[in-house]
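Just one chain is shown here, as structure tokens, and it is the form predicted on its own.
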Amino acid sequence: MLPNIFHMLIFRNCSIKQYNTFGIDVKASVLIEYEHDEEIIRFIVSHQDKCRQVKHLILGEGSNLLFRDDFYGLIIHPVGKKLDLVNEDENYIYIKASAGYIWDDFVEDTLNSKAFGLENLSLIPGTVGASAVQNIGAYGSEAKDFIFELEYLDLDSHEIKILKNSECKFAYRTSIFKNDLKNKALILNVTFKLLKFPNINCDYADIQKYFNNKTNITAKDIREAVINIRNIKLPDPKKFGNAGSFFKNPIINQEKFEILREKHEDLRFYSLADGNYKLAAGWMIDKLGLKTFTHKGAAVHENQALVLINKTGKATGKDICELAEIIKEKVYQNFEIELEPEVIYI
């Protein structure tokens, strides 16, 4: 480690097996650790020719990430923790949040502060940056619904430039930072217009399982409900390192869906507005009987066909990469579905 006048920190040649949820032993040339916005755009100012000649990757809590092999190149790691109410009316609060805020910490102090409609994202891994990023989504409610709008340093001019909900072409699990801004931006907070007064949703099915008709649930209801049924499907990554559904699930269209419903009755799939379908890839998975299937040391685990594991802990990414391989191809075999990975190669 070494120490600089920006008390960030700065590792050099470092493994980042304890940066990323499936364990990959690998090293980073550079990793720097910043907790405050200042200290990192005045290093990358300052650092700017080194900066633009570099492969350089933005990293939250590694937890949708897979690394293939070493990386050469610098990683940037905000740990900071801070949150503002910046504004509210009647009906809404307006809280900020740095980027490098641990999503359900975060999840959590919004509801302590009566701040609602987080909480079926709850226990999702990752960080408040990274939620922005990927367009987390589960039990009904997706990061987008939410988020009001963001700031970022733009890595090319070093300005610091902000963008409305509006602007970040949120769809399933993506947004203009996995595209047009890949590479470019580094998010420094984000504000999520939160509502004041609870609007329960409990739609999804294993929520309405798990309450049983019962009647007067709250939003802390909500979250201790998916914290414990994501505990009882997920598997710790600290014993079996994983980053949560390894692969999206695919939408069709209406042709498509009835081609596939009459050769499989039991298909799982949920209808959406626009008329397509989006069908449950977990259950294709386990359809082909899966659940289990180990390949150099990685799996499928048993509870949740959607979760690849580093079952032995000596996986290296590009057999985690091999076993993703034969699902997809077993799968289109099957289904005539091409899955792709919600989680990102490095």
Ligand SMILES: Cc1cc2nc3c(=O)[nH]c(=O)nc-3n(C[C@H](O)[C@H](O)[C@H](O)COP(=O)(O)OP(=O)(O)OC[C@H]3O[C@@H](n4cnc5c(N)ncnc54)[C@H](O)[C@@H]3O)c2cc1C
Given for the second form:
Amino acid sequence: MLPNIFHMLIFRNCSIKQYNTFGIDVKASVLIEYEHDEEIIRFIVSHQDKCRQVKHLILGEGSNLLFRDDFYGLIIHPVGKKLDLVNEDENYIYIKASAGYIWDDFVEDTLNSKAFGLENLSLIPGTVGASAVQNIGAYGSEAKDFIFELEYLDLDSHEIKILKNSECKFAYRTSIFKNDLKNKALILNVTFKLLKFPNINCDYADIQKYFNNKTNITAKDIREAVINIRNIKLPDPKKFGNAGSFFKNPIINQEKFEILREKHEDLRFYSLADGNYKLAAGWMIDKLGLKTFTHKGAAVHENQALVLINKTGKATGKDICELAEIIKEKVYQNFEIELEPEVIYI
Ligand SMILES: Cc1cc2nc3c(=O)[nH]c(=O)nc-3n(C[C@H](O)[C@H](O)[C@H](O)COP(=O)(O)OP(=O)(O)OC[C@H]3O[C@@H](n4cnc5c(N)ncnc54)[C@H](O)[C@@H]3O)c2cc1C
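Hand over the structure of the form predicted together with this ligand; the form predicted on its own is what we had up.
The next block holds the full complex; its first chain is the one shown before.
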């Protein structure tokens, strides 16, 4: 008898509280969890009429999503954990990982294989597939700096397509998958071009402070530093449901920057190479005295004003949305800056 290599589970009318890091207790009509691409492709093709009729959502770890209501449709949830060394040359190692691979496990596994580059992105929740959708970033690195290409299933034509890095339209926390290919692509795997020789990046102030002039820093030291810093700064979603930074850091031009700088001498910003300025949204929220501000079951985190939390564990998606609206309104009134959510509303 052939072994059953497939792992595909179909849940109907199920709670997805465990499938989103805000811990919002809503239901999905159908949730399919799968490990092997062949199985989900076969399912989608054989149910194509039905799949075209119903709303669908691809769900990684749900660490950047805010469910405002029950999801009447099909949720597709990859959990495959496959890693392949696909190529190498003098300086680079090309590693392909399946979309459902947990991002931080992937970072750890690459470093253990002496493939460097992802260390600054340690401990970001989520999956490999979503890292490309979101172009995740932290501590001076972004996923786009290391993604070589990816493979996705075109949900209209059912063809498997390859996109090179330059075709993914990566920008700050976005990609083609949030625009032209929104709801049209199921990313199957992502190939990363990693370094054989580490290029240590400890420019970020928190990392510099952590090492306090230490020399001979290794990529694993950076990973350890980032993990320690993140554990101190960010709330653990298991304790207080959250989705990391709720808002994007707004980018403004020189003219607007100068007006704001005149009004707020202590304005927190980063100068960008293109002459624009990125403002620290968390600083603005903090400046308005909103740390710990609570609305129904939701609140602004006490240490990190950019993070909204499910304080009571019973907040609804709507409570969190309302809190976000209150913050947006106050920031606009005071800074004339329109905050844009980084979190995706469902
Ligand atoms: C405590 C905490 C800290 C965080 N810190 C950071 C940080 O430092 N930097 C950062 O960038 N983000 C951060 N985030 C946000 C989050 O971790 C990332 O956005 C992450 O990439 C989301 O991954 P996910 O698998 O949970 O995706 P989900 O939230 O499930 O989905 C995100 C989007 O990707 C799509 N998607 C997911 N998988 C696929 C696929 N296989 N094919 C096609 N589309 C897909 C979804 O449909 C959705 O549109 C943080 C979140 C938390 C909770």
